[in-house]
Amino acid sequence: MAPPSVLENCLEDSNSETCPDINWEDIGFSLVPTDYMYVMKCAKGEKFSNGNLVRYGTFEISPAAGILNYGQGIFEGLKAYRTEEGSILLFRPEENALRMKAGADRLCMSSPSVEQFINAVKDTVLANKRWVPPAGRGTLYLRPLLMGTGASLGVGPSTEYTFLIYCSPVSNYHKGPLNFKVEEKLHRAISGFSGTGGIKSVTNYAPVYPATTEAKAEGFSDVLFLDAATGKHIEEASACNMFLVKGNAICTPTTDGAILPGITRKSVIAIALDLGYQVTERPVTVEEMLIADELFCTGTAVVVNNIASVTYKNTKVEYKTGSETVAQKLRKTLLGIQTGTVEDRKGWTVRVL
């Protein structure tokens, strides 16, 4: 008889059928250490091979690693959903794999194949399945990382790459009504395809901290950034895509290299078209946003959320919210597909268990 696999050992060792002693109602969107993480490495110029599940925890890295010195790293975010019947579903993981590859190509990094990415995600979920919250009480958030971990003093691609996945049970990213502030001085990304706004580079996020920290200190939920070229068009918030609604028309900024091509964004557009809405992807001016009926954001963490107000140049504009809004209709359908209560006619979900 063949020896048990690494995954089988992990499942047996972690007593994965036992629910953790946790109050699912209070987890919020913060790190809850789970049992295992997935690690896979490869040298520069080579392809990734098989990885391993290891105990969740810290790991050693050279102080000369590319991720630490030159920011050569990207990440993804996706969720595992518990259905009412107790099975576990992933939502469009192949899209995360393809987006990671696009980011890796931009930063001159080796990357796992789509199959390797999806299998690694599945193994990570199965090894931590006791941490997937019950249906309707949260999700298991997975964070795949791709990092240059080889030691090198000179500026250039790393000599080694590490693909790592860790996870944490989470609930809502934002709580309560969302009130955004338009940021006019700082920009999230360079306009067009010259920068890295269109990939999930680790370097995209810390530069927005001054704007978001100030906004949250003033009582806002998040910051809405404008294009760097003209300052006249909306782009996205710190970690989510933007949509506006006017009548039966839905509009969202074009993913023109400065805006991340969100997987939730892409899915919401498809659902909206199926429901009969007119959807347009194009540059959206601040003036258009200020006269919209609804404003909402999308993302893996936020799912689909109404924005109650936006403050621009000290003027506060309020929007429709509530269960009858377009945003909530789209959210209901999307969550239904993700959790198995709405038939998945598009083949978006992948069953893990």
Second form
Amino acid sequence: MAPPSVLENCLEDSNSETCPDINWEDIGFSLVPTDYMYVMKCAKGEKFSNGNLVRYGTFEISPAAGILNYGQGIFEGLKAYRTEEGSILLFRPEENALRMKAGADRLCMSSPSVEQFINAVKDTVLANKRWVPPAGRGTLYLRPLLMGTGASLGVGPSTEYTFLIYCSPVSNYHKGPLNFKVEEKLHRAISGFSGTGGIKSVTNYAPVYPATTEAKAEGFSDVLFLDAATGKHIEEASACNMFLVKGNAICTPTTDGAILPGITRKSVIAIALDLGYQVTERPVTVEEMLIADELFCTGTAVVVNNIASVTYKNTKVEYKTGSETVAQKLRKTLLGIQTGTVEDRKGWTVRVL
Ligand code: COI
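Same protein, the form predicted together with 2-OXO-4-methylpentanoic acid (COI) this time rather than the form predicted on its own?
Up next: the whole complex, starting with the chain shown before.
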């Protein structure tokens, strides 16, 4: 008789309710290896068909792979949330699937269909369900990757693509009050089709390490980037979108190709409009940021967080923080929908278990 497939083994093991012995709140946003990852491959010009769950771990890749040599790769980030009743929800996974497809088109890569993406995410969550933290103590962060894994020395689209999802339980991305520094020399991305700031290209992240490393050494939490054309408008921080609040008005920079169209960003705009705030998406100048009442950031990893201060040209400006802020009201509603304590009137959540 043939030995059981990895998938069968996996599904047997995943029935195990053995809860990992970890302090969920202490893990922050660092990698905690889980049991399984999902892998699906396809040749250039073909469609993805069958994926598999395999044991989480290292895998073989050609030294000449497109991802390693020419950065042909994108990633996504989404979370699985445990509800008080013990079920597990995803939040708007089709948005991640569509954004991955947009990024894949931009980088000439094959991509999984929305249905394949969502099913793969669900399979990954179920196979690792013991790693979904208890309600209110963290989430399971899923990291879908799409990469050119075909070998070729010449510059050009890879001959093979690999879609892989791994995951890790996480709690808070940021620790303590957020103090941002405005970066004036380095730009995160350029706008329009010539830039890749609007997709989650893997190549968007390392080029800003000199700025983030310097800022962190100076005691700042993160860097806020300005537009590459004029240096007068705020764009985003290294891993999150930006919003400012003045009275009842909220505004956030337009996603013009330089700024990532965040799913949390889009959801927060919809929630803020429902709560009666006036919300505009438009270019936002540094000057108006400096006189705002409140400043906050959004992202899958960061959720919604107040920014306590911004330092621009060595001058530190402080903002309102605390439970009465607009940001905390938006965060409470968003987290409530994501974890099932606030009614999901928009059909944003997808039940996995
Ligand atoms: C996310 O919020 O999921 C992101 O992708 C940001 C990441 C670079 C931590």
